[in-house]
Amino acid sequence: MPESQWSAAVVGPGGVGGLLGAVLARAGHPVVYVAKPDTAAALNSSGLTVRSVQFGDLHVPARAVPRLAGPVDMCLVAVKSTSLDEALDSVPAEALGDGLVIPLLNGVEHMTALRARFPVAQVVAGAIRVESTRVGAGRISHTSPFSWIEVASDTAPRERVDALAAQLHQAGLDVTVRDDETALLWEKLTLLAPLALLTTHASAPLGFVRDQRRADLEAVTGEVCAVAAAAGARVDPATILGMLDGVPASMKSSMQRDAEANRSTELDAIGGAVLRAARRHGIDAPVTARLVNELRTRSTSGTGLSTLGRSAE
């Protein structure tokens, strides 16, 4: 067990950030939430309530601010990619001190943005697999019986990454330290991109995609795995398809849920990132490109999808 509990800032107390903050707070870690003013006011007034299949029902007091003003030991960034720049403006590097910054975002390109703002020795890549949703300000529904976290860093000292993992593990989270940051990020994207692009394009859960769009599912999986391999992360397409086949048929992606609610989606961070990497490495990804372009066209033609991000071309 770690000798002392680290203080934490959680940037974006939504489904992921709210869950992790509550779990850390329950374990005794001092937690401050960095949130928009209305969310901060709700948290300060009523605290944070989590209904979790894995951790049970939690209610913890919450201290929230619109801008980080003092140092912390770890800063978990748990916003959507579409809100990243605005969120990082609320975390001045000089206020952070020497704390580690751990983004838990989809995609791969956000690491460049983080390292442009913070000392590279303080930035740790993170990935989380969890189904957790913000159902209201300060109210989180965690419906998966797991919350698997992986961390790795090409720039932070390994001993600090190990210490971070020990802190998270002590709080009750399932954490693995990986040796390869690139593999960590791309392995998640190879699973997420086919799921997100096809459930959103079909406006249907994964079971429909598996049954009615199997050729597209296999094609996108193969294309994204080929791009990942060129980027330095070898992922077996058959393994990814096996994982997608094992997921409940009713599963929807977060991109699909955002599109259904007319919220900004992470199309650019997911599909756009794959296409940009494909071009850099000379990889053809025609089915992925078709889905991304058609989803972007829907967003500009007023067919119900929200803003899907900047061009991936």
Ligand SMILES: NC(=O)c1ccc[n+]([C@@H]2O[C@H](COP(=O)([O-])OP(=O)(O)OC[C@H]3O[C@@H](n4cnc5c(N)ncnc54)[C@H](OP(=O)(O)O)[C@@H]3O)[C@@H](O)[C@H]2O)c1
Given for the second form:
Amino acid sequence: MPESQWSAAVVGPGGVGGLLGAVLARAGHPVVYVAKPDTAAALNSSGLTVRSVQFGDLHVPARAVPRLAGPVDMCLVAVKSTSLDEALDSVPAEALGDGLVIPLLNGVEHMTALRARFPVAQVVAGAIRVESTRVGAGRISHTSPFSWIEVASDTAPRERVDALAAQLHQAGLDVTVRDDETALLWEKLTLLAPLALLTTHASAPLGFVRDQRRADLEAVTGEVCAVAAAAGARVDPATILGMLDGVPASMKSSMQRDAEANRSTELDAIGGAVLRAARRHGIDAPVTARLVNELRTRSTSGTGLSTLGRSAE
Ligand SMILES: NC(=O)c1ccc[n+]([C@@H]2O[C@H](COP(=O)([O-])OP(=O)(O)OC[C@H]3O[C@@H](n4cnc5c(N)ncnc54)[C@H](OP(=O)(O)O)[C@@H]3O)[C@@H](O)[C@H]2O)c1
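Having seen the form predicted alone, please provide the structure of the form predicted in complex with the named molecule.
In what comes next, the whole complex appears, and the chain from above leads the way.
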């Protein structure tokens, strides 16, 4: 049982950050949100409201700031990859003090960005499996009956990671501490990349992809698993395909939802990162490359995807 409750900053009070902030606040943790001005104003005046299949309806007061000004024990980073650099400009390392920084973004490359800004002994990789959506400023809809968090760090002391997990667990969150940060991040990406790239490319839910784009689905899964293995994470493609076959046919990816809404997507952090790692390790990933490049082309021609950031070759 943790001795005292850690204070928390949540950078990006959206689907993931809003949910976690509300759950921590409900448990009594002091939480400050680092948010954009309009969202900060909404949070400060009306608090945070979460409708959750797992936690019930939560309404908590919320204190939001445009820039972190004082130290916290843990800083959860829950912006999309396309906003990461700008958001981190609002979290000066000297203001954070010696608190842990836990990104919950999908992808793998954000760890390098975080370790460039914060002392490496304070940076802990995180991954969350959840379906939670920002429906408005300070209003979150958590539709999955679970929210599974995994944490691991190659650079932070294990006892601090264990203490972090104890804090999150005591607040009511399902948390697992893993030994291997690389495995944690790549296992998530091997499931997400085929799902996101194919559903977005097909502009259709996973059931359609399984039926009509089976060869591409199997090829991308195989390629991403080969890259993961070269990066140091052994993931069985058959296991990933089994998971993709086991979810409801109506499932969409958040990349697809973002593309449909003409919002920025995480294509570069997901598909681009796989291709950059493939190139580094000398792995061929032709089907993944074709999909990523076609999605990038669509974005630049304005047909379905918006800003994608860096080149993905
Ligand atoms: N949502 C899920 O179910 C889910 C599941 C697993 C993993 N993930 C991953 O978690 C990460 C976050 O996803 P999400 O769905 O929670 O995104 P989201 O709902 O779009 O929330 C992102 C939040 O970041 C805020 N933000 C953007 N720029 C900012 C800045 N410069 N300063 C401060 N705040 C800023 C946004 O502010 P505004 O509210 O003002 O727009 C928004 O509240 C992504 O990498 C995603 O892939 C999400």
